[in-house]
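Presented as structure tokens, the chain that follows is alone, the form predicted alone.
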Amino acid sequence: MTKLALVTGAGRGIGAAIARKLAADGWRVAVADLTREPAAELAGALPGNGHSSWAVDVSSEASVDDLFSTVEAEHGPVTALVCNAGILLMAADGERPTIFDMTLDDWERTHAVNTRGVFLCIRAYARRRRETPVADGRVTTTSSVAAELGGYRGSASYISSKSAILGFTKAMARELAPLKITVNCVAPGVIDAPMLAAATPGSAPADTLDLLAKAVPLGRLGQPDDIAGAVSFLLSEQASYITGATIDVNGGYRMA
């Protein structure tokens, strides 16, 4: 049977691009998003067979455990987990909230989705793979260039939540290595996706994105397909000896 990949936050943007790429690669894809409708629409349009759609709140332990139990009961073991779900909360005027006016609720909500959600999904996957091993198990997480640079448009809560993913990915790579499961991270740069739009205030000059693109050495904004390509590689046989790594997909925006 074709291997199964579960992608969270797959209803739009980068997650949708990842789901489309994996389906084109021959994976069966379990498309998961906060609400079922966008996931179902995407799953129905994917090439190949055996795709499915699911609603999940990754910040909820019960919701995540329910998702894995139901997906695996209906479609078999998940071979690859793509932890892509994430949020970026901005101020009401679209500006970056500073520490002076950031609320505890916004801080907690950001970490609940971006950090706790990754922990819950990987834990659910790992527990099941310990009981039912799979060949060539794979996990990818999603951080951000903001975590590596301290960010510009992202808030401190977003930056800290994505920074946590960098270390957590390495911890999981060590812990899941005995199960022959690789765990790697993708750190997107400035990607032309809904989150970038959310981080661009309505008061910004019309040429803001053009100027941003010029700041990227390759001279363009990234596309969701650029991230999907990196995830596709990390899930492939060619990446079987890569684990605990972070792949920067940013057009040279950050060079270290």
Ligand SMILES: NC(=O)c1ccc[n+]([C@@H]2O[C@H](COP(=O)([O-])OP(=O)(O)OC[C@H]3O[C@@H](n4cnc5c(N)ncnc54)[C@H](O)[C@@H]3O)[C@@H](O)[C@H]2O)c1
Contents of the next structure:
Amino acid sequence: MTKLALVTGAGRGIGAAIARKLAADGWRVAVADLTREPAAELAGALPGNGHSSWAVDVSSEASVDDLFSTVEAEHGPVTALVCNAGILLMAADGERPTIFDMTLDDWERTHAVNTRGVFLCIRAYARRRRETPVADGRVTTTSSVAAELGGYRGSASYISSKSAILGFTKAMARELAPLKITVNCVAPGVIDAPMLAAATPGSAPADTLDLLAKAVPLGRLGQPDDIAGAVSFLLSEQASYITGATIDVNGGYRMA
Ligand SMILES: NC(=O)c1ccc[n+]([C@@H]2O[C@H](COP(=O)([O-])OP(=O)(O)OC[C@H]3O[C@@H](n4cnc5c(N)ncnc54)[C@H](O)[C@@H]3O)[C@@H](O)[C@H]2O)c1
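Return the structure block for the form predicted together with the named molecule; the form predicted alone was the one displayed.
Every chain and every other molecule in the complex is listed next, the one we just looked at coming first.
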């Protein structure tokens, strides 16, 4: 049977592109998102067989454990976990909330999804792989160029939550190495996906995205498929000796 990849936040945007790419690569894909509908629509349209769709709230311990238990009972062990789900909360007027008016609720909600959610998913995966090992286990996490640069339009809570992922990925790479599971991070740059639109308020000049694209050395915004290509590589056999790495996929917007 072909190997199973579980992708969170896969109902749209970058996650959907990752699911499509992995299915084209021959993976069976468990498409998970907050609500089942977009996940089911996507799973039904993927090439190949054995795909499935799931509703999960990655910030909820019970929901994540339930997801892994049900997916594995029905489809067998997850070989690859792609932690893609994330949120970026903007102020009501679409502007970046500054520290002066950021609410505790915004801070907590952001970390609950972007940081706690990754912890819960990796823990659920790791516990099951210790009990039921798989060959070529893989985990990818998703940070952001915003964490590496201090942000373009992301709020401080977003930057903080995505910065935690850079370190957490390395910790997980060390802890899961004995199980021969690699854990790597993808740090997208400015990607033409719904989150970018959410971070661009209606009051922004019409040429905002064009100007942004011009600031990227490769001269264009990233596409969800650019991120999907990096995840596909990290899940492949060719990447079996890469772990604890952060792969920047940003067109040169930020160079390490
Ligand atoms: N678009 C960009 O420019 C950009 C840049 C850097 C990093 N990223 C990161 O890439 C990832 C995908 O971004 P995107 O642009 O496709 O965003 P998006 O908003 O289009 O997609 C995020 C998905 O995550 C899901 N999600 C949100 N909360 C969830 C929860 N609690 N449980 C399960 N699923 C949940 C949403 O329903 C959505 O389908 C995110 O982690 C984001 O932070 C995006």
